[in-house]
Amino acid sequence: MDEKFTKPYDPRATEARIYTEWEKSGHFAPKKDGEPFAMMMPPPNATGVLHIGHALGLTLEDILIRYKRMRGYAALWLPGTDHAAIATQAKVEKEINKKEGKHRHDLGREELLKRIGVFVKESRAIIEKQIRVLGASCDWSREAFTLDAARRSAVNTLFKRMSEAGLIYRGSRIINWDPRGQTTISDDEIVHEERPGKLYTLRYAKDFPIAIATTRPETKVGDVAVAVHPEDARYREFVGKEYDAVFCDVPIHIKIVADAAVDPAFGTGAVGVTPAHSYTDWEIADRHQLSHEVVVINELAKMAVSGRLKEKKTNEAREIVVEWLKAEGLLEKEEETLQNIATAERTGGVIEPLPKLQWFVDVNKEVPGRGKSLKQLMLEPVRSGQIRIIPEHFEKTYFHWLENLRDWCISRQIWYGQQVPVWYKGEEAVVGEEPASEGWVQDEDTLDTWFSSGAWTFSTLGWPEATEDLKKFHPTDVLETGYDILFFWVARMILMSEFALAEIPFRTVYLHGIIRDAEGRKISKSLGNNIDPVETVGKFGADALRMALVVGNTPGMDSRIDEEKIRGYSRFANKLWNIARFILEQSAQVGIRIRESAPGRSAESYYPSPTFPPELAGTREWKGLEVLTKDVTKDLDEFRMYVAAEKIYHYVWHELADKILEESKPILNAADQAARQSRAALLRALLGRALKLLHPFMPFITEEIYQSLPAKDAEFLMIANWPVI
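Now supply the structure block for this chain alone, in the form predicted together with the RNA.
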């Protein structure tokens, strides 16, 4: 028996070494033959370090890929990182500001990008190391980055083809402007906060016939209409009439329109319509051919009007307007209310809706050759079951989101990211590649990071080239990710893949929940309750962390983790270590037969291992393990990793150790040599099988023990055959 077994199991002495051996062996890459099984790693943001949520995802993915690899698939798990445009730029800008007191405009575009480039390179190196520490058996030879040359080329092509298909357009539309980040953001990057506010009831002028209610009186200088409900008898006589007024020094022209979007029961039942600074008002203006041009707030969230409001911040302007209303006797009511404020997720800035010239993806227009809109193409594969979402109820959430989906604004006014591939010269514009002639200027905006990561399932496989990988591995099989990016990412991947390849990006979507701390609180920087996966691995080992993350972690459900749970599984690792020690000791003592492999006989013919005497197949112990094998296999096939992990744990500790080993002691200590040998062989076979079943979950310790077995059926447990019954 190996000397190492005399000491308690120490993951620190084994994990790094084993990972290196695996990686060197080349078995992380899919083998040449066999049915393909592919999974893309959700690329972590290149903004620093991995958190415990990443560890959960990586563990689940690694369990799946290891299982499939052992089942004989050409298993591809492709790793990568995401440039995470806004998040990354914001982080680097913040650091520069803190250290040097400089802003991005002090540095200039080129210098800032250089600095971000350095930061991202470091971040990526850290992340790659962390992924290894967790034992992730991904194919590093195919590693991708959302902003490397191949991915840039894919995104350019995608942009060009979508433009040619008429699905990308540039237009002045109302967008979510983040004055703090000085950029547009998508609907999904907004978080709503409930804050106390005031609801003012006012008139534009003394002789104006209708009072309106608003929480933002300062925007009223941008009003072009008052909308009332068509059925509202109170105001019917005014519909169609037009009025002029001077509101707080600003001349305004107001038309009364009837629109069903107005709730007659709210406020006065009349809404001041500010098309340039409100989504719903923009739509009302559309329906009544009203002007969108009256812009009264600029990108710095200051008033873009003349008079006393000139250049005032919106909150200052509000006070001025209210004073003016009071002085003029136009304020009829002032009530306390709660209002939902839209804020930018990344910067916390209060969103100011503004019309701006932006690039959009049209989700309602028919895709040429498909006879359907992108929205429909996103909907159908999920509805038909071609794409399966686990847990199933997220399909409803997905449909609900799609129903409310608007055109996707894909341009961002930040510098880090892939620049919009459009070049202008005077009135001319060229999409795709920079023209050879001189005088062309590229669009200054960059693309939403999800435009690039939306192409992840195929840009990673070499698209637009018709590569072997693309042919073999797309559509991919499983996408494992957190439910919090179902809309951001999963939906966009379906859109992109349907457009670019006219096929689904993946067959199964497995959504894991959010990891919370022991008190059930979300992990956050401000709470300081982060559990650093690498630190934890250093303390308890990757195997223990993986088990703690996976056991009982049902898809779509949030889960809690604390050190006690992880410690429990590090004890389990030690338990397994001692089980191995005992069995190897006993088999060495009594001696068990190892059948020599003969030419022409494959390892599989030594079912289930070279030391397995066929007569043991009928024993109660072996049959019990066969049942477990069947169960675990079925659980993994049906994505119940959380159940499978627990079952094996329970088997190893409470069946194999507590019962079988204890029952074996008298037999092994008796005089009957044949009985002793037979029992030792049985234990040896049980151990071998248990190691295989446990390997996807606890890859390091199982591999380490496997390497000490007197007879192995493969070079590494990682590529040994999964027992199939």
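For comparison with the form predicted together with the RNA, provide the form predicted on its own.
Partners and other molecules omitted; one chain follows.
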């Protein structure tokens, strides 16, 4: 028996060494033969360090890839990082401003990008180290970055082909404008916050026949209409009539229109239509051929009108308008209410819907040669079952989101990221690649990061080239990610893959929930309840953290974790170590006595035979483990990692340790040599099988024990054969 078993298990002295041995072995790469199984690692943002949510995702993915590798698959888990343009630039700009008091325009584009490049390089190195610390057995030889040369080329090709298909266009439409970040953002990058506000009931003028209700009276200087419901008898006589007024120094022209989008029960049942500053109003204006051109709020969230409101911030302008309404006798009611305020996820800025000239992906136009729109191509594979979403109830959420999907704004007004691959010279424009001749100027906007990461499943496999990797591993098998980016990323990957390859990007989407603390609160720095994965591994070991994360973690549901739970699985690791020590010690003792009674035997015969004695297959103990093996295998095949982990945990602690070992001690201490040999062989076989079942969940300690087994069926446990019944 190895001397290491004379000491308690020390993950700090074990895990880094084992990971280095694994990585050097080359077994993280898929083997050449065997049925392919592929997963793409959701690329962490290159903005700093991994959090506990990343640790959960990496653990679940590593469980799947280790299981499939042991099942004999050519298992590929491809790692990478995301440049996360808005978040990364915002973080670097914030640091520069804090340390130097400078803004990006003080530095210029080239200098800012240089500094961001240094930051991203350092961040990626930290992230890669942390991924290794967690035991992730991904193929580092294929590592990718959403902004590396290969991905840039793929994205430019994708943009060009979508443009040629008429699915990308440049147009003036209403978008989400972040005044703080000075860029557009997508609907999915908005965080809605409930804040106290006021609902004002007012008239544009004393002779205006209808009172309207609004929470933003400052925008009424941009109204072009009042909309009422077609069946609202209160206002039927006014529909079609037009009125002129001067509202807080600003001349306005108002038409009364009937539109089914109006809720007759809200406020007065009549709403002012401000097309330039509301998605809903923009669409009402489209339906009634009203002007979209009255813009009254600028990119700095200030009023762009003449008179007393000129250059005022929107909140200040609101107070001025309310005072004017009161003075003019036009404010009929003022009520306290709660407002659902749209804010930018990355900067916290309050979103202003503004009409701007931007690049869009048309999701409703028919894709040439497919007979369907991108929206339909995103819906069909989930509806047909080609793509399975776990848990299933998220399919309804997915459908609802897609049914309300607008054209996707893909341009951003930031400097970091992949520039829109369009070059201009006068009235000419070239898409895809920079012309060789001089005088061409590239579009200054960058592409939405999700446009780049949307191609992740195939750009990482060498597309647009017809590579062997692409042929072998696409579509991929599983995408494991958080439910909170179902629309950000999952839907866009389906869109991109359907367009570029006319096939799905993955067969199964496994959505995990959010990690919360012991009290059910979301993990955050402000609450001081943050759990740093690397610090935790340093304290308790990666195996303990992995088990604490996966046990009880039902797909799509939030789960709780605290240090005590992690400590509990650290104790479990020690328990497993002690079990292994006892079994190997007993095997050695039996072997020594055999040697003494038969001095002519070879060294290999000091231990029971490497092959499992057939007579032990009929024992109660082995039959019970066979049942567990079937259960765990089925659970992993059906993505019930949390159930499988709990079952093997209970077997090792409560069945193997508490029952079987205790029952074995009298046998091992008796004089019957044959019975002792048989029991030692059984215990070692049970240990070997348990290590295999537990390996995907606790890879480090199981590998360390496996290396000390006198009989092994592979160089490493991670490539040993999974027991198939």
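Positions refer to the first chain, counted from 1. So that the term is clear: the rigid core is the largest set of C-alpha atoms that superpose within 1.5 Å between two forms. Worth saying up front: this structure is predicted, and the values here are computed from it rather than measured.
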Quiz item: For the rigid movement of one part against another between the two forms, which of 657, 634, 171, 280 sits at the hinge?
Solution: 171
Practice problem: Calculate, from C-alpha superpositions, the turn of the smaller rigid part against the larger part between the two forms, rounded to whole degrees. | Solution: 6
Exercise. After aligning on the rigid core, report the distance the C-alpha of residue 204 travels between the two forms, in angstrom.
Key: 3.7
